[in-house]
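Only one chain comes next, encoded as structure tokens, the form predicted on its own.
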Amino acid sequence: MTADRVPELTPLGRVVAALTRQTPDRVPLILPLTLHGGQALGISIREFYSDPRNVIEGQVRLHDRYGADAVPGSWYAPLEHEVWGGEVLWFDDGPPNAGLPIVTAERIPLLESPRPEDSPRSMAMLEAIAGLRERLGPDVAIIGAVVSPNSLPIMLMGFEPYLQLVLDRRPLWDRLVRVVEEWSVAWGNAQLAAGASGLVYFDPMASSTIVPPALYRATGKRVATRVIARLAGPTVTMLASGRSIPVIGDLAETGTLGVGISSLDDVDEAAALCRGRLAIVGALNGIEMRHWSAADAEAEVRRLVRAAGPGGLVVCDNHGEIPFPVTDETLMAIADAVRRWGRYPLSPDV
């Protein structure tokens, strides 16, 4: 080891250093392969999630294969819709989706929050998190997830009815999100208690791709500040591929440690806005990633490392879930490029 090298860190230590804007030994890598575990086991996505033991084995194999610094403990976003009583639609080549909406405006005054311990599906995911922690030990980051109370109602109500609530019926909106908040806090803390190292706070309704920043400040920002303060572990806010630059300053005030940068954002501008306030997580384009060669993958990693520079960067896709068709060759090329070009101090050739 040369004098200017940072001592080797554990995967978890590497992620913590980056999220707290310190300089780790190298840029940490997160590959949110929530769907690929079934491929590793030779079973369908639905069968993969039918048993926590499948998830544990599949994610351990993926971790051994690519050597990412964090393993996703979360399953699929519509699991939360499922816990509230909704249906999940399954597909052979892509992520599950939420079925028909289950909450109407008329139901909101009587709505009650479910509890994680009352749902077999949420308990199965908690069992998988605990199993991953046992298999991988204390040195690997395990990432849980919560869909923001500002965004989960999109699944529960449908997009248009929920937007109408946000825009025209703010007292009823406030009643809804207050009920959902109780679920989100309980669900996030249950994952942390089961062994998750931290949480992704998914909030696409925070993105200026969906709503004007002024509307987010009046709604979702207040929700995020309340929820994140009640969670017993660190969070990173992901906007599910949506643009982040117009709200980076607002996100920094919610208590989150990092922000998921979209491939639609200018990484140099985002890095300048985040510096000293938030870590950058992202911003590899998962959709384009399906068609990358190994050379493309290396070039994209180098571009991101070069732009985000010293500390405060976690290489990840820009959505929080890598698409099912992304190949092993591409995933391996991303992992190899991070290990080659992400070592601190950064090479002048990066």
The other form holds:
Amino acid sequence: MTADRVPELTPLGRVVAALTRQTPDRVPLILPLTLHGGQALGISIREFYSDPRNVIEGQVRLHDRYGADAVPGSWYAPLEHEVWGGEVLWFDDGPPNAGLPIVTAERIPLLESPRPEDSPRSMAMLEAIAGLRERLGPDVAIIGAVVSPNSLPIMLMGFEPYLQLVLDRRPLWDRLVRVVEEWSVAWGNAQLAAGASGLVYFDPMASSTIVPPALYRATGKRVATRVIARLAGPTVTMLASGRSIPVIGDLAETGTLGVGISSLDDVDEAAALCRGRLAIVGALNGIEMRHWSAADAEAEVRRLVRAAGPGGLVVCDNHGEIPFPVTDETLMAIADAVRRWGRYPLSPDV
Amino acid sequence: MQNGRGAGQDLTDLERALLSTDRVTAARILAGPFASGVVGVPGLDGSRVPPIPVSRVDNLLVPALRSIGNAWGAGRVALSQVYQAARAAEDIVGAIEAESQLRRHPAPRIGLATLEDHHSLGKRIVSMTLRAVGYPIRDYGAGVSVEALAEHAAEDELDVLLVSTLMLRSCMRVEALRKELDAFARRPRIVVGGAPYLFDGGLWREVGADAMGRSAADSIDLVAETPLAGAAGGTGDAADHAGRDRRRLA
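Can you swap the form predicted on its own for the form predicted in complex with the partner chain?
Zooming out: every chain and molecule, the one shown earlier first.
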């Protein structure tokens, strides 16, 4: 007996179905091509992000080319650092990087949260989201992002001073994250209001690669639970390629719909732990992807679909940003493989 | 047996004490028989500590840090615990060092930097780890350019240059660093570390490094095996490095 094919969904419907663990028509694909838009327009990354019209045009072209189910509404990782007053370091051959830290422990008692409307950079990104929604219409998912209040201070303070705060000065840490929370909630909700379909809750400090699960439960999990409850749209939690398996149960309790697993995680084990609780987002290895042949890309997609397709899967890279050197041929091969092998009911040959 | 305890038990207990940042217990274990008669925490509260031989660091602290590093690589402990363990080890040995002048002689000239990248926690952990086991380090900081790092390496006549990066772009910049260093009459050994190398096992070779460390503790062995300037069969040239590493990694 052949199972019936699921009726075709819109790209947004496909993403929503996968994240809510219903069966979509096929596994959705997200290609977070935040760095490739400049290439698409023949301009540098810095120039690309200097004007929201560039971002809209570049992302529409990338969407047309690869046919992914979602386009990134978020820009570059240190944008929030920039809004808080930090410097962004630009490079022609890679993603922008956060400059020197701007918050010291001594400043925390006096720290105030910025508002999205205070910075031309956050406003420009919101303008781009609104423009993308207008150009792409209601059927394509636009994915915004907020850095978790428990992770943003890595950029604001520097990793070691922040880690010392988490480990040794918990009351001051609590004061800091509560200030940052106000920003994160306002920033996430502003993106949703501008037209984002949902948000990545970017939280490397949740990963067991960075802190033990017990420390996450005492810190970042509480923060995530508070923040996600105040966001007016769905979230997926990404761990910046850190390991997820020891905290999958905890992540499910924060109210997030999906988890970005790592290519260091055993995908079968992660899928078993997520089943019925969380969708899996990931976990193509973006660093290795630079060297993949079309056959490699297809094999990796099939491996993911085989393991996680039955329980709710969105194919994506494992970091939330496809590296700059990944080629057009590889991206096309990934997109083709998802369309070929991701259709439900899944082929027994996958 | 030491103080009625097995060396294996000492190692297990030291690892546990470091992971839980119990400096008191860790210091007592490390001082071992040399702490007899000492009141208080050896070295940590101003008490006088007799010299502790490097062999005790090598036989206890190095294996403990190596084991913690391996546990991180396998996903059994977190980076915050590795950081805490290295910080505790550095504190303890730093305190003991005041009395014992723990120094390795001869030791390679070691340079360390985060290349064109401000993510400096990895560098910090490597620095604490190596200092804890008696290696002096020249730390050039974070966000250091290729050109500046090459200048430091030349001025300080380094034997080994440890390069930490988190961003893929910064990893790729090691290639340019290697070209700069190849112009030296005697190039320092380039050892790289950082997350992208863990996700692509061939990346360190691709960028022209001589070796990679999977964890901070790996730097102990990688530094220890670096030939010193003027030593028999010394560093020679790039081909010499590459040949040795091919043999080691085969």
